[in-house]
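Take a look at this one chain, the form predicted on its own, written out in structure tokens.
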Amino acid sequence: MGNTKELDQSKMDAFMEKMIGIYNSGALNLMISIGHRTGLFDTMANMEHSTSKEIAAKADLNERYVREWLGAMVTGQIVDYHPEDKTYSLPREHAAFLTRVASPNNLAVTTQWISELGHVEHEIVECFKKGGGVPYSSYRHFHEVMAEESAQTTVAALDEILPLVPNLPESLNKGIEVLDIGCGSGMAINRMASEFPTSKFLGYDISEEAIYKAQSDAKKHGLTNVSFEVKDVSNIGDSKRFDLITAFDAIHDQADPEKVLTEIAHALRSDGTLLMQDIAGSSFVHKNLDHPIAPFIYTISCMHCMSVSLAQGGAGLGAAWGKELATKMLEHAGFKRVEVKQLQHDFINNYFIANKISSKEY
């Protein structure tokens, strides 16, 4: 017999409308990463009223296509129009999260990830039917776009994330051994090696491209306390050498989560620490549905940091590998205490502090 269940008309009109803003609010996300990879969010702040013409010419681009970028900006509500005199302007309040000048506070950086991860759309649906993962190789700017995203989220809060593991600024500043685990670009341990010159800081990632970048601003700013190494983390090779290792959004998509995190374990001193960024969230779904950007989170991790580990073979953990295993990861790492902590304003982060030693032993 067939479904003969009417539907909810209601229901039904909800959803369509709730369709309609998801065709929107993904073609604003395309057209805001635009205007903040053109500069024409920047260029916009420092103008009044301006023509289409004015705003191209300030910004050093095409005309034509800058006017029809900004009626996707003007029928979106992002900027306004006025017919009278054919001008356009941003309200100050929403060039406060969309300028360079507003970071880290700069909202557009983020959207650059959806038309990052739609050029790879094709690939993660042929993963889809046959399995495997795309490989960073496929992704066309992706350090750019985690070095724009980090400076944001992590550079700029340092001053916040290293109090949370207790006497740690005041270490650094009596000098201890550093080791930052996928460091990227570099952007946050040059900034420790620059603010704690007493301190001795060695950067691993296995990008070679990322870790040139890293070297090279370490020198352009005479950092001699720092270093960098193009390595596969799930083979440190150290036996407790360092006081303090730090993985900032870097453990998840590795291909192998638990070697790295027991070769991390073992590189540490006794009495060293670990200090581990990751994603916040639940490792049970039905406990995100309440998160502010679940949907983000899991998107990311599908054409992304799941599908880069399970590319090398890996275990494919995802971003949304969730408080919940990390915890008990690290606890099998060789953890034997495990705090975890969020910054106050900070909703997208968890903050894992993990030592060998347990409380009593203190």
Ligand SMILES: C[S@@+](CC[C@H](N)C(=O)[O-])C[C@H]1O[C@@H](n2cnc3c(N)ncnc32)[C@H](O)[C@@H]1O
Second form
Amino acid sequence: MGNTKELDQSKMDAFMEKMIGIYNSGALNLMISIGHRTGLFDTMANMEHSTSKEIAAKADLNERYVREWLGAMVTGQIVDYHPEDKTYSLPREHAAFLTRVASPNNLAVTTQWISELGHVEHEIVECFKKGGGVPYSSYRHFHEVMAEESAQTTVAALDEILPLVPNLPESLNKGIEVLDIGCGSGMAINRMASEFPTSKFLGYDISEEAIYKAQSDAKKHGLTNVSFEVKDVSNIGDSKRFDLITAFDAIHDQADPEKVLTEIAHALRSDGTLLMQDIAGSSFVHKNLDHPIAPFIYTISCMHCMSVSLAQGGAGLGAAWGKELATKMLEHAGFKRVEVKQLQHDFINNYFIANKISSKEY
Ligand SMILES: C[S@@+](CC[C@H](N)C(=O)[O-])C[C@H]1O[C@@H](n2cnc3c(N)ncnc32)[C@H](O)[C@@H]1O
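Mind sharing the form predicted together with the ligand? What's above is the form predicted on its own.
Entire complex below, previous chain first.
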């Protein structure tokens, strides 16, 4: 017997409208990503009312593709169209969130994740059926997008992030030893090395591609107080060596996050500090209902963070492991004092400041 209860027509209409909005937003996300990667937004921001031919010529792109892209941009109300002379213009208020000069407010950077994830959809569907995960090697330009994202989020906010740890900028100026685990392309640690020449910095990452980029950038900027190693951080192996260990968005996608946290605790000096940036949110899905980008986080997690961990036979914590579980795991790894802080206006990240010495022992 089917459900004979009558359906609520207004609820159905509202949901259908929501679905249509999802089609359009999903499509526009892809087109915004293309606009960023092709430099079309940057080009248009420097042009007055222009035809598709003029825009394509200036951007050095194929006019037919540019015109179709403009169709999506105009109907998506991102670009203005002027039918009297068939010209297009990018409002300055929109350029303020879509161009490279607008960084760290270039929101187009983040749209690239959806196309990056679309690339592995077939493999993810197979994982839904058979379990397992998608390895890092399947992603097309993960480290490239991550570096762009990191430049806008972590690097641009370092002046606010570092003071979250009491007296840290002062200690960095005096000279301390710092390790960044899962450093990726080294955006954050290279910037810290440049700002604090008296401190020594080391970056570990499992990706050869990312470490190569980190080393090249350090060389390009003439940095002599930073080095990088391709290393699996579930075996750091150092004991009481570092004053500060940073982990920027690099714990939840580990194969063995528990082991990594324990290794970090061993590698820190007794009075050392772990500064861990990770996704803000709760470990409980119902507490994330009001989170402004919760569906985005669960999606990235399902199609990347959780999956790369499962691909290594790992824990598959996922990006939404949440503040409650993260705090518990840090305590379990040997951190007696764990504080969780946030930056004003940043709803994406939590900052965990963890010490092996409890407040009483300070
Ligand atoms: C989300 S990315 C963050 C990268 C960087 N911290 C940033 O903010 O741009 C996570 C990084 O952890 C690295 N990673 C994952 N598992 C690792 C492991 N077992 N050992 C070392 N690095 C690892 C990945 O290669 C990747 O660069």
